[in-house]
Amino acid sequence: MKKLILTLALCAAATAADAQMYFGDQKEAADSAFLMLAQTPPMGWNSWNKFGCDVSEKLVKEMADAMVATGMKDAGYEYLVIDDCWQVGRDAEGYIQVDAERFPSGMKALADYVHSKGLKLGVYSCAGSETCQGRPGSRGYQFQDARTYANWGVDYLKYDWCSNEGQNAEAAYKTMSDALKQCGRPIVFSICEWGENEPWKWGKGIGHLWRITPDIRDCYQCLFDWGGVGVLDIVDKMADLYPYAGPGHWNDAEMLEVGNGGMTHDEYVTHFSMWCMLAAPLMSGNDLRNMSKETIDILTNKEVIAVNQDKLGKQGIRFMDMGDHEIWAKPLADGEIAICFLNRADTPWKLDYDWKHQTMYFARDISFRKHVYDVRDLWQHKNIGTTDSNLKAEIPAHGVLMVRLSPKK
C-alpha cells in the first residue's frame, strides 16, 4: 500500500510539473507573440476626431471601402478603430453588449467585413468602470472582455483612463495586457492614459504604444484649460522622449487631424511630416469618404510614410533649436538620414544651409560628415542636390522642408 501511495504521489507530482512546464511554455509563447506586434508604428483610422459618438456599422464599412478606394490601404494604413460609444451595457453574465441599433449585424460580422478588405478592426474600452462617454468600462471584466474581443476577431484595442477611481496606472494596464496575451488572438494594445503617469517609463512590454499628452485639437498651436493641445505642443512634448521609442513600443503623439479643416495646407504638411519624423502611430481622424486631393496627397505620401515606417525604428531628435527655426534628424536603416527643417514662425524661412560646416549627431554620436549624400525632397518627390553644396529653399510660415539623405554611390 505504501508503495502504491508513493507511486501515485510521484505520478501526481510529475503530472503537475508537466502541466506547469506546458502552461509556462504557452505563456512564454503568448508573451513573445505579443511583443512582436507593431514592429513599426501602427497605421490606420480612428472614429473619434471626426465623428465622436456617432459611430455605426454602416460608417465603419464605408470607411473600410474608402480606405481601399483612396489608396490609403496601399500606402500602409490597415486598422479601423471604433472609438467610444459602440457599447451599451452588459448581460446577466457580464458580457459586453454592442449597440444593436447602430451595429445590427454584430461586431463579429463587422470584423469579417473589414478583414475581407485586407484590413483590421479595432475597438475602444477603458481601464475605469465607465468610458469617457459613460459607457461600461472594462474594470473587473478585463479577461472576459479580452476573450470576447478575440472571439469577434478584433485586432487592436485602444484603452482609455476615464473613471479610473484612483487605480495605479501601470497595474491597471498590465491587467488588461495580461488578458490580451492570454486571449488567443494577436491584439495591438494602445495605452491611452494621456501621459499622466509617464507611461513611456513602464509601458514597454505592457502595451505597444502610449499616449503622451491630452487629446489633440485641430490647430497648429493652442492650449485649452480642459486639456486639448495643438500640433506644436505635442511635438515639444515628444522631443525628449526619443529614448523610449522603438519596434513594438512607440510614443503615441495622438490621432491625425489632417483633413478636418482647422489648419492650413502647410500646417497639415507639417503635422504629418513631424508625426513621421517622430515615429508616431499614423491614425487618421478624418472622413475618408470625402477627402480633397490635397488631403489624400498628404496622407498617402509614401516617401514620407517610409520615414515613419523605417525598420530601424528610431524616433527623430531635435538636434538644433534656433527658436522659430528647428532642425530635426532621424537615423534610418542602410545609413540614410531623414532631416526636417521646421519653420515655427509666422513668416517664411529663407534657408541657406551649409552641410559642410555642420555636424549632425544622434543618440550614439553618429556623424553624417563621413559621406557625401544625395538630398531628396520628400514632398516634391525629387532630388535637389548633394551635401557638397548649400541647401537653399524658402520654407513657408508654419511649414517644413523634409529631405532624405542617401550616401552617394
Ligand code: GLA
Second form
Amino acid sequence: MKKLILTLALCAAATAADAQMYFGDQKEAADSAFLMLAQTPPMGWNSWNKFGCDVSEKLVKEMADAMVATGMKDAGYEYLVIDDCWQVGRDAEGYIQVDAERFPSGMKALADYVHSKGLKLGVYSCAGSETCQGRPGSRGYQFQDARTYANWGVDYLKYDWCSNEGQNAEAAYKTMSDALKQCGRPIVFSICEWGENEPWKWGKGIGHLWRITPDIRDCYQCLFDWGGVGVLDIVDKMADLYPYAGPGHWNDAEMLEVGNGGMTHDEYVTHFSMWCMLAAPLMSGNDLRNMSKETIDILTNKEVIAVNQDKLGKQGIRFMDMGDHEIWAKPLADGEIAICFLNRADTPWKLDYDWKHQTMYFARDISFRKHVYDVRDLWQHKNIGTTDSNLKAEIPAHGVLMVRLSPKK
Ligand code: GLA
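Could I have the structure of this protein in the form predicted together with the ligand, to go alongside the form predicted alone above?
Whole complex next, starting from this chain.
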C-alpha cells in the first residue's frame, strides 16, 4: 500500500513538473511572439480625432476601402482602429456587447472584411471600470475580453485610463498585457495613460507603444487648461524621451491631425515630418474617404515614411536648439541620417548651413562618418547637393526642410 502511495505521489509530481514545463514553454513562446510585434512604428487609422463616438461598421468598411483606394495601404498603413463607443454593455456572463445598431454584422464579420482587404482591425477599451465616454471598461474582465478580441480576429488594442479608480498604472497595464499574451492571437498593445505615470520607464515588454501626453488638438501650438496639446507641445515632450524608443516599444506622440483642417499646409507637413523623425506611430485621424490631393501627398510621402519606418528604430534627437530654429537628426540603418530643420518662427528661416557643424553629432549618440554625403530633399523628392557645400534654402514659417543624407559613393 505504501508502495502504491509513493508511486502515485511520484506520478503526480512528474505530471505537475511536465505541466509546469509545458506551460513555461508556452508562456515563453507567447511572450516572444508578443515582443516581435511592431518592430517598426505601427501605421494605420483611428476613428477618434475626426468621428468621436460616431463609429459604425459602415464607417470602418468605407475607411478600409479608402485606405486601399487612396494608396495609404500601399504606403504602409495597416491598422483600422475603432476607438471609444463601439461597446454598449455586458451580458449575464460578462461578455462585452457590441452596439448592434451600429455594428449589425458583429465584430467578427467586420474583422473578416478588413482582413480580406489585407488590413488589420483594432479596438479600444479601458483599464478602468468605464471608458472615457462612459462605456464598459475592462477592469475585472481583462482575460475574458482578450479572449473575445482574439475570437473576433482583432489585431490591435488601444487601452485607455479613464475611471481607473486609483489603480497602479504599471500593474493595470501588465494585467491586460498578460491577458493578450495568453489569448492565442498576436495583438499589438497600445498603452494610453497620457504619460501620467511615465510609461516610457515601464512600458517596454508590457505594450508596444505608449502615449506621452494628453489628447492632441488640431493646432500647431496650443495648450488647453483641461489638457489638450498641439503639435509643438508634443514635439517638446518627445524630445527627451528618445532613449526609450526602439523596435517593439515606441513613444506614442498621438494620432495624426493631418487633413482635419485646423492647421496650414506647412504646419501639417511639419506635423507629419516630425512624427516621422520621432519614430512615432503613424495613426491617421482624418476622413480617408474625403482627402484633398495635398493631404494624400503628405500622408503617403514614401520617402518621409521610410525615415519613420527605418529598421534601426531610433527616435530622432534635437541636437541644435537655436530658439525658434531647431535641427533634428535621426540615425538610419546603413550609415544614413535624416535631418530636419524645423522653423518654429512666424517668419521664414533663410538657411545657410555649413555641414562642418556635423562634428557636434558625436556628442549626441549619432555617429556621423567623416566623409561626404549626398543630400536629398524628402518633400521635393530631389537631390540638392552634397555636404561639401553649404545648404541654402528658405524654410517657410512653421515649416521644415527634411533631408536624407546618404554616404556619397
Ligand atoms: C481619451 C483618449 C483619446 C480617446 C478618448 C475616447 O481621451 O486619450 O485618445 O481614446 O479617450 O473617449
